[in-house]
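Next up is one chain by itself, shown in structure tokens, the form predicted alone.
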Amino acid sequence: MERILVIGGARALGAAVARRAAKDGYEVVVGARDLAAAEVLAGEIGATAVRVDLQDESTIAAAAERLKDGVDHIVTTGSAPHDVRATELDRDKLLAAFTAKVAGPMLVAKHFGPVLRPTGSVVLFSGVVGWRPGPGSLVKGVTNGAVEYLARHLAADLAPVRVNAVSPGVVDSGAWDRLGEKKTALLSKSAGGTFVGRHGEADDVVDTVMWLLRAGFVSGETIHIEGGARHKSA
């Protein structure tokens, strides 16, 4: 049985990936900053939980030590949004955003490189805003764009382990539920900004992640899952 570590696996798209992987017969390890939340999900799907905080290298090292008998796949969905204009930037939040998307996954590669089995893979998470510049999305755009380059360079560095990224558009993953009634308007606007005339669903992203785990001749790529939104003019 192949083992998969899902970092950020206690909520939203990470949890959706963990649930599908368990259903598909993988040995799932749910990694999250909130260990209690990871343990709840792990209990529901027959997985195990481990604390992984991308802002804290010691937790990454400890997780790698715990899983030193081998990991086949790692999926990391971590993020730390800082959605402000350039004149409003907070240095600590800026660094946290880059750590979640770029430096943290590099440190995962550092500690899990010796643990990853050579036929395995790493899947990083980017996002459509990396290709759609706009006011207030400076940090999110640059960090998501950087993930594309991270996938290419990690693929070369960790070879033969495959490294790829997925770049979702606006997806109804549960992350937008906090908006209440505004969620419907957001999803409707997103649908109008695609070629396919709808917003994304969690399964759109999860299907792609699961395909990448098995796509043995794909490495260093970024797969866009946003209905063509980055190609459509506003």
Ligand SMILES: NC(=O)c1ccc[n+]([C@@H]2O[C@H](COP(=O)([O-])OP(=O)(O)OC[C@H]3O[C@@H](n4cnc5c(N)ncnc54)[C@H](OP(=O)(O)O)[C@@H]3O)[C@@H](O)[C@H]2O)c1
Contents of the next structure:
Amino acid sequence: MERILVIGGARALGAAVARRAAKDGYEVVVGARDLAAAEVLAGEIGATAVRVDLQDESTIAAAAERLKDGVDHIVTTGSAPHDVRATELDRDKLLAAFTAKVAGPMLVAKHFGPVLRPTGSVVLFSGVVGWRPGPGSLVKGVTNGAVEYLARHLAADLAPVRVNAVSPGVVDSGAWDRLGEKKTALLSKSAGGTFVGRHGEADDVVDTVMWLLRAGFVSGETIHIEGGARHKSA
Ligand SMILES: NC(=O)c1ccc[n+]([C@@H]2O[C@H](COP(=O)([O-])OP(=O)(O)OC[C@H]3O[C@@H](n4cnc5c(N)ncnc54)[C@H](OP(=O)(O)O)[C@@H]3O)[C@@H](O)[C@H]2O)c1
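Alright, leaving the form predicted alone aside, put up the form predicted in complex with the ligand.
Below is the whole assembly, all chains and molecules, this chain first.
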């Protein structure tokens, strides 16, 4: 049985990946900074839980030590958005955003490099905003863009372990529920910005992640899951 660690696995897309992986017969480890939340999901799906905070290297090192008998796949969904214009940047929030998407996954590679089995893979999370600049999306745009380069360079570094990224468009993952009534407007606007005329569902992303785990001749790539949104003019 292959073992998969899902970081950010207690909620939204991470939880959807963890659920599907458990259903598909993987040994799942739910990694989250909130261990109690990870344990609740792990209990539901027959997985185990481990605390991983991408902002705290010691938790990454401790998780790697705990799983040192081997991990086949790591999926990391971490994100710490800082949606402001350049003139409003807060340095700590800026660095936290880069840590969640870029530096944190690099430190995951540092500690899990020796633990990852050579036939395994890493899946990083980017996002369409990396390719669609707009006021207030500076940090999200650059961090998501950086993930494309991270996948490429980490693939060289961790080879033969494969490293890829997925880049979702707007997906009704649960994360947008915080918008309340405004969520419907966001989803419908995003649907209009695609060729396929709909917003994304969690399964669109999960299907792609599960494919990447098995796509043994794909490495260093970013797979876009956004209905063609990058190509459609406004
Ligand atoms: N949903 C979309 O429309 C969409 C679109 C484009 C890209 N994406 C990308 O897809 C990924 C998943 O998004 P989502 O929709 O599932 O919602 P999200 O709210 O962006 O999920 C972020 C995940 O990262 C975790 N996380 C944040 N900081 C962390 C840290 N320091 N250490 C460990 N985990 C941390 C969160 O866990 P906590 O519960 O601890 O906060 C949560 O599980 C993100 O990278 C996001 O940027 C999503």
